[in-house]
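One chain follows as structure tokens, the form predicted alone.
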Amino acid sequence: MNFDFSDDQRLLQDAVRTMLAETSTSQAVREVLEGRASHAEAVWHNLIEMGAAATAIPEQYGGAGLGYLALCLVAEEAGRHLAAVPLASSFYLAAEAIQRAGSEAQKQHWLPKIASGEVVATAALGSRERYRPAAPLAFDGQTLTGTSPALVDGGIAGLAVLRIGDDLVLVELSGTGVSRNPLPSLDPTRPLAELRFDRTPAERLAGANGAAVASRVLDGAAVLLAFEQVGGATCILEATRDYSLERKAFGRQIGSFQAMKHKMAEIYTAIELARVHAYYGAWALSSDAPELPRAAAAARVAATRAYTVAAEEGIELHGGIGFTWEMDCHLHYRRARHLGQIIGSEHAWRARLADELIKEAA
């Protein structure tokens, strides 16, 4: 049996990789890092025009209808090239919540706008860490009041999906009573903003159990983020390998020293372990298998660990130049830390994995 991705899916991945290599350059990422742009507009435009971002949105709602496996490969390339775009907030989280909990009218209205890039969306669905808004949001059925802290891409989003208790609420951010406060973060290429609402018009997503939908969306996002993390970790390992073959000390390439080989072998092992779990998660996500909660948790834990180790060791293995601003090592370190916290920490997902394994054993 062939457990690999199909030839067509690999062709899509190659096309996305080629495009990102040309547009998601270090210079483009640094423009966002240094506050000269809110996101990499050329990268975002190309992902939308190719239909790559909307691969998991059905064709009837303006997407490509290629499924989750294709989106997993797009995510891997986005991670590899540090794409500074609202891919996760718009497509892994907000669009998925609308697909799973929205009414037909809500889907027909919003999904085509997200798929076409007309609207950037964001979401606050809680996390595996806990669900506790810093300042409780109040929804009376028609209007929303309160504060939603630290929303990724909240500064540019035109739509937000927010979890309030067991409800999922849809709010248009161009409406009245919305104010935004940009927040500092370790990775400014994925900017955060606090959103404040004062009797802002909002509507409930039609799904009956918002908490269950939010949990399912987070599981799917964990798998997709794992592919981003695997892509990023692979990139930093390849950069470290290339540097070790160029840099010489004591008359020989530093990559020939056993200590360097051991470190890079450990990184490689962590990445391949994460890749296996990510593949299992991709299968569970694409087939809507009952194993998804366990597979997502395993992928999240392994990929978070792999990217964090690769980013930390990548700086060390580059030696004295590794921590300088000119090198891209710190860009991966920032992204690894951001992705490791966005939907709950490694420790929270490890606890989730343990719960799933105990449940299975029982």
Given for the second form:
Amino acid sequence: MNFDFSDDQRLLQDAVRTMLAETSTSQAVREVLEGRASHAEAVWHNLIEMGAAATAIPEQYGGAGLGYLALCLVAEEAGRHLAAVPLASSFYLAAEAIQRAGSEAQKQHWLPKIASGEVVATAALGSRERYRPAAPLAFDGQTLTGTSPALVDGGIAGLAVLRIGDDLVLVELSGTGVSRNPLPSLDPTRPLAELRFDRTPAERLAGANGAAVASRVLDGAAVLLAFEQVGGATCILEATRDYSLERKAFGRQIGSFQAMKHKMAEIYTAIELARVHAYYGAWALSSDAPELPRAAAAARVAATRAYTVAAEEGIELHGGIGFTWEMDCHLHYRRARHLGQIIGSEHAWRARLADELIKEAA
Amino acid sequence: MNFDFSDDQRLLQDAVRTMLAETSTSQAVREVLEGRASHAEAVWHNLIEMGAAATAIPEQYGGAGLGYLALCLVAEEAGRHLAAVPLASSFYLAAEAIQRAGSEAQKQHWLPKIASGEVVATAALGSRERYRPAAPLAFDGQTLTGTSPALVDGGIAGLAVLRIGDDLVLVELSGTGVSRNPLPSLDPTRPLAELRFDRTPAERLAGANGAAVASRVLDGAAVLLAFEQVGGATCILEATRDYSLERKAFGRQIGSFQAMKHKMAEIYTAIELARVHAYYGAWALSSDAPELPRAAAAARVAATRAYTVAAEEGIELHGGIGFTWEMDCHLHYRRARHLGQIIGSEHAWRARLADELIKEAA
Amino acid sequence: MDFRDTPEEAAFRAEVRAWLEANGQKRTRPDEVFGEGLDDAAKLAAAKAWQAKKAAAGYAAITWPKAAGGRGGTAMQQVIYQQEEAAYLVPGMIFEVSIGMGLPTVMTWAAPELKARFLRPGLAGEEIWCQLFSEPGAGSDTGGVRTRAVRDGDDWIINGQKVWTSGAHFCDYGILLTRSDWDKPKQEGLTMFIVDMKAPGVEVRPIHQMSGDAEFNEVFFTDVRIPDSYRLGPECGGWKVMLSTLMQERLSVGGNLPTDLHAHLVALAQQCAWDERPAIEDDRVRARIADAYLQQKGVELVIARGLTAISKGKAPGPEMAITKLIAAKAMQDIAAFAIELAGPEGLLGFEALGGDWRYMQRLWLGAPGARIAGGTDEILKNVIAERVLGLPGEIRSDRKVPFRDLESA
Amino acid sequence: MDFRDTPEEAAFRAEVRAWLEANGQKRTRPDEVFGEGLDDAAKLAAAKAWQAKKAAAGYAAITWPKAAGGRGGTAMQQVIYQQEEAAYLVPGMIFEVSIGMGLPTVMTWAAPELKARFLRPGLAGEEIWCQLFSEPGAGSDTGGVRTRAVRDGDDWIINGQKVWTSGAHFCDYGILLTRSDWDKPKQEGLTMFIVDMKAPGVEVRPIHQMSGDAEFNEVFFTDVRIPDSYRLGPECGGWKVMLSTLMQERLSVGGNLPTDLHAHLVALAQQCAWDERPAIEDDRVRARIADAYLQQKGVELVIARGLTAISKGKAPGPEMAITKLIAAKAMQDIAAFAIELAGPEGLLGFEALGGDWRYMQRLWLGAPGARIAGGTDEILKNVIAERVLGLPGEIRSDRKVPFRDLESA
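I would like to compare: after the form predicted alone, may I see the structure of the form predicted in complex with its partner chain?
So here's everything in the complex, that chain up top.
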């Protein structure tokens, strides 16, 4: 029984944490929040340089080849430090789709560019929930015409993987007929844009079943995002704990009031529940276990819940100062919602989890 | 604006409360709990004698003719004192069905007998949820054959109103071919039995649409039961509060610990939310308002929630003593569940509430 | 039990309704607010004009005695006026502190000449008041204020900082809680003043909230002089004055929740697809709509109980605290759920999506503040536990010690 | 990350499995328990026989030193044994206090001749031990015990009452926490003894729980004599002895939840109809099944983290408290929901409905006790807040005062 990460993996995590503590500062995140930057460039640069972003890309495609467990810990640190970078778009989604469905030529062409940061990629792989009718997006086998859904990092991406029906289509965004329409984001530290195509050259990812690959990639992303959520939730809990030890009212540290202690204990419990499901998802992802769909859905639901609770109650326990623009609490409030919706809400994933459990029980 | 009961109604409530405090003691309830009595006879006798049970039966049929608002307050006290009597079966359900669907002759024959306590009545009016396939129960226009669902007070009832398809059928239980099969009850203070019929004489209630009457009667019962639930929840909250002021640990009254204070504040809040919805339901019931289905469903959901929370957390806050047989906490735990299931669970009623709201919004 | 007005109430309501129809402007969209499209100065001018009209008609302070410029009316009349006004585009919070806290405190504690000076202009909206109690180190624990008042001849000199002051940037006067004696225990060394917000040494800085709004301010006092005649109540009697100010709020019946929240959820759920069917068909969505109604209607009904007390000439009790407790958290949960309905499209800032969505996102960004401002959930639960259920107060070590010896001071 | 055994662990597991197959009896139904159909005396005899067999094979106390009759094995081996034994019909709790608390305390604190006297018979199940700490006035606050120990020559005379003593009615010996000095502060005047449960003056009365079971007892002591040689640890050192006893529990990794709860919910929901369709098709029911899994599997995984620590030779920390916190409340919620599935038929005592229902109703009646026994939800949250998150302890006024002067004493 070894339900934990290895020492090597922890060493990488420590290195990433040290780097992010220095570079992914509140100030760096706010550059993006307040629209002065599209992403935190120094953070992105370092994640790429350290090989931390591309841990799960095999060495022959320019990655570090350290596997998914390492990437999970990188994700936890990215979440903890509110990293404002295209990690999920490029690595959890686009690179994964190419790796799992691309032809050898497609992999050799694109994965090294993504791993080296030369190209930022983004992806829309379909979702169980939507508001507006899907925008018309037509692929004739060679060109793409129409409008994409809102894409995280769509403003800076050089490459997109788009699901169209059961196809996964690869489109280079420096190609002809591409325009970008920036869209307001509920979490402005993660900017959005929709892409418009007018007979833009594009190609199918070679793999046979686009829908199955998309589902597999989303499961993996659910696990990785769960680590980001656990990291973010832990950060706001620790900040709340520290503030409660510092701040006094009625002649006492506010952290000595049992109402605050118990609420923090409840947040902690929610996070730990999420953490173990995320770990289990990491195991399933890294070992390509048949439990992955169930483990990924469980990790996603538990982690979305935990970060939501931690962010909401973290502000509450800070009191008045908690809802000011200056404090970082609201960055977590926004990020928690962003991460909780990005590949579908917890409700869609809870339904998926139930489907799996009922199927298994049959 | 007068969202409260009248002084006269409150006087009746006080009288009932005084009577119940003397007669519906823990000991009296436990006589039924432990199987030494089918119901609390003295309590039942007094409720009948005072005219409190039959407040909503018009005077010409032997009732007090005081209307539903008065009955709501009687219900609150019955719930508070865990009255182990066939109030709901006889008065909220059977008498109401007869009053709303009976012919003049049926009303004149049965309502005075129910009002005077000469006959205990019970009813099964259908539900949206069930476990076993409905037992076969056939009515040929004159006789009844088959097995009823489990009926509260089925062991002592002299009369039953049974929904069969869209018919409401009245059957006298002293008739030929009736046998009773007592069934174990999750709340033994409210015993159950199923009735078996073999060509037992029975008659249709005259009113045209049995299903519509049943639905209307269940709405009224939902309101009245909500008052019982609010009464029960208030009782366990007050007992918990009192115990927390008496009991000491770590050199303090346990009620001075903020975790206990806040949990009691939360229980109080849940009860008050239930109380106002119950009041609103009482208004809708007494004024025959078109809002009744919505108000009744809201009262039922809120009151079921409140009593459940109060009973669960009431035990918890008592600590070890709370789960002993000797303390009355578990009587509330059982009664809360009994009242929460008797005309369908909170889930069925929440679905009904949603249906109403969505219909209204259209 | 009767939700209808008494004949007297109905008559007053008709009168109010007629006056509002003749003088006011009805809201045309649910989220329309007073002065949309106007700049701050124009909006303030329009607000003052409305308040002047309202005061002239005798509706600005219905429950105040006639001698003080009020109507000498009942609390229920006040409620009726507010209910009717709610459908109109009126300047919301701007005069709330003036009429609800500032001027009543002046009325109770100031000398006759100050009353003559301040009450009528305040009522008519010519002068606007704010309240300066909270400090960075004294939020829920108001007794911990450290803004220093030092006697200097006939004046007092004020130094310190206040925070969470609504409207300080457009206010003319404020009621200011200070510490004038550091050797007395916490609540016994406080003194209350009227302060001229335009006086030298008063500096107002807006506080940016997470929603992007700036409803509150920090206010800094640097050697601000206040004449002793502007003192409200006795020296070191500030705690009692403050309690009397807060008592004025007792007739207010707590938090509230927009009445149409569940209808908005219905509308949004009808627009969204979950797994290829309308989200409104999902049993979980339906359950949440029902729960939203339970909370919204529940708060409305608790308030109706408070109004019943008012109608009978009584004051609603501390149990009204549950309205804010329920409302603020419900607002957060409902708004979050509304956003979740849209799945990945919920990532969008709702400027991109339109009306109902924008409304929900505003609620979502405002809810954390709503759960804190005016009493956190935790303080409200203490109120219910102690004042309604009679449970013991928190253990306090700071009651008898001279303030200067308190560790936090 | 690897859920598999190390080669050494796998070898031990195989050995255990072979022994159990040869000697034990496998469970045939999920809710089957040891000794069904036997009367109490026969069940106890069967249990003792099993324990003797287990001890002879060296599995009764795997982590104890060989000299004390144990196996000198690792904590992980202990866990593996328990995992394998879980599929068998074994006498559950009967020897748990003996092996887990009573005898280890004897091992740590008693004189060599007492160890020689007690360890082997205890291990072999010939004598069974109970633990006598809690009192009616000292539950969560164990330091408040008032059972009086007065020295009388070479003996001590005991008077007082204990409560919540598991198995006292069939136990032979107990470890007994008493107050021997009333002039010392609360935790400093306590002394621990071995008590012979068959001694004159010991009276055991069962406590009937709300579920109808009687797992616990009250124990009354009237002038019970205990030789001073049966004292464990120094006079007035009882608090420290008790902590060492409780430390033995640290290797236990917290609460647990039956692994099949969500599968039971699935099965029940397939049998019930909601609005004329199977309840399993209701999105709310499906959501609850998912949540049941999240809690059950979550607890299992937290325990896996604890086992990982054990496997690495470390002790799991106070964070394991979350397992009981999650498990006990989840059990209550899941069981209640299962009952709700049946609507009005949920009124029935589930004797009437059969297997799965009976199981759920038992859980439902047992859950309130599970949330309290062994540390209430509230105590566990304090443990997490203070020992995991480092938040301050509760304000205590009873630490330094002589016990006789405490108001509660």
